[in-house]
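One chain follows as structure tokens, the form predicted on its own.
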Amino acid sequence: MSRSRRLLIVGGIALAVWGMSYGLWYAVFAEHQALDNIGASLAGSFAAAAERNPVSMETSLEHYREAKYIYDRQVDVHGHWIGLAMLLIVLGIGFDRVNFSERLKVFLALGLLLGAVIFPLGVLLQTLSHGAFPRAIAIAGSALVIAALLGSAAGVVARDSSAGAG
């Protein structure tokens, strides 16, 4: 098995295990508290609206928006790590069809793996800060995945130089 193929398959399996472990941790230790916060803040906003207390209603809605934002990012991270892991495994199975040198294929495989780790990590960091830095990390990770996918696709459609020389 080539180094690039092994990197994608083993890296994909490791990332899938990581994503599932993170999802299990979140489900067991954090999700119920997050859902309680979402429900309580939404119920509080309805109660404040019924009492015609706009200040309390806005405060409760702001707590709801923040809790829902964090919850959505946590679930997205879990799903993206596992989804990207499956993509790595599937690409690894057929990566021998990429008609580039093994060195370039390892470079593409490494880009795919790094991007698949970095993109969801940037999304996860958005739960700590809504600033530009976590978004930049997520964008950089997704750009790395896209660039490596484009490079891999170019390698699949490229003519095999050894086949034409015969």
The other form holds:
Amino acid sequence: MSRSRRLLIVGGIALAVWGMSYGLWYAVFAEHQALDNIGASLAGSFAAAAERNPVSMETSLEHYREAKYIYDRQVDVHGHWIGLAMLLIVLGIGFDRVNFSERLKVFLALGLLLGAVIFPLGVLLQTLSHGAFPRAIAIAGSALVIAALLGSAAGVVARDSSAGAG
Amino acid sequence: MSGSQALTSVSSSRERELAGFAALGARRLFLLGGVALILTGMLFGDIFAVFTLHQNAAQVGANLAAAAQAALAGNRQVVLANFKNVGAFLENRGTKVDTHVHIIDFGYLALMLAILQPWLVFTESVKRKLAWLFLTGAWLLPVAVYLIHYVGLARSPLKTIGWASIAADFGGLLVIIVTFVCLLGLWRHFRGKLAGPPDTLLADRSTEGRMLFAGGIALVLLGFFHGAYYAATDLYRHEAQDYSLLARMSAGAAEGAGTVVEEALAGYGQLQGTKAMNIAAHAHSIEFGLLAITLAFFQPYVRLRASWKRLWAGVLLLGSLLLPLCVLLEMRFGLVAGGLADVAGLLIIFALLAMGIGILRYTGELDASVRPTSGWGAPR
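Structure of the form predicted in complex with the partner chain, given the form predicted on its own:
Following is the full complex, with the preceding chain placed first.
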């Protein structure tokens, strides 16, 4: 098996195991508490509105906003790590259809793997900091995945046209 | 080549095929188990979309409106009672979406592990046990997640996690362990610097296989572009709107401004719909792309006429493109586009079912061709 295929398949399975383990950890230790927190803070804000207590209402809504922001990202991270891992595995299996030199294929495989790791990592870091840095990491990761996938698609088309010419 | 030599050659090629795809062998278990998981998950998703999704969203909206009206009237108890209902309806919806997503994703993973079987350096018996363990976990998790809403915390030893969640987590753990062991098997293959096994699946370059592979990559790319566009233009704006609409709702209620509450409620419902449709279109496009790429490798196992194989590959790709597109158009054209999305989902299910039947025909043919011909009932 070529180095590029090995990189994608082994990297993909490792990322899938990592993404699933992260999801399991989150489901056991954090998800139920997070959902309770979201529900309680939203209900609390409306209950405070019923009592005409604007300070408590705003505090509860702020808690809701923060808890929902974190929850959405945690779920996204789990889903994207596993989804991208499966993409790496299937691409790895079919990477011999990409008609480029092995060196370029390794470069594309590295781009895909790196992007698949750091895109969700950037999303995860957004739960720690609302600044621009985590967003920049997420954008860079997704751009890497898209660019490398486009490159791979170009390699598949190149193979098809050469087969047609032959 | 003489007749007997040709027969021997065909027979040995059949035996080689069977060795890699034996009845109840790991590859066949992963493949048929994976197709069954995906078909079940898709059928479940279609039934859920038609009979539960919209009704559930209406119930959530109605209870949220009732909570806002109760806040307007200054009735704290009714507010809390309505939010309890909102929580229950959201849990019902969330667990069903999770069931749908997990069962299909485990199906994809099973198909990928089926392809990788020849590279795993384990005995066939170990591989078979791993396949059974994987399928046990892959069925246990979604079934248990489905039951979370109904079982709740009944007789649970824990404060926040019920028995159904514990069973679901155990199912997930089984899948993780098997996937990790497969990674070790692959590692042993690379460490031993073994040559790649000859595999008809990976050598196939049929028209239907190429259609599915190229179409699958195009679908994944479309899904990526849509996701990137949504993240760049709408994601943060929608998050801000979510908060500001709820703030307007509760502030309007506190000030006794009924019109503000009504407007905010209407806007909130619209926003939730828009978010859900964008996320669904993004996820479905990528998932169907992955399915098409994975199925491209299994075309040699689909025992159907070439024209039928091409037709079903086309139907799968058409449904895979139509479904996310119609989900997006649902925002503008409502139930007509929603109905078309359901039809597109059915197209994918039919195509997958047809390929599954083709694979079953292949397994039957393969098993029959190497069945021992001596003994009671054998042809004379």
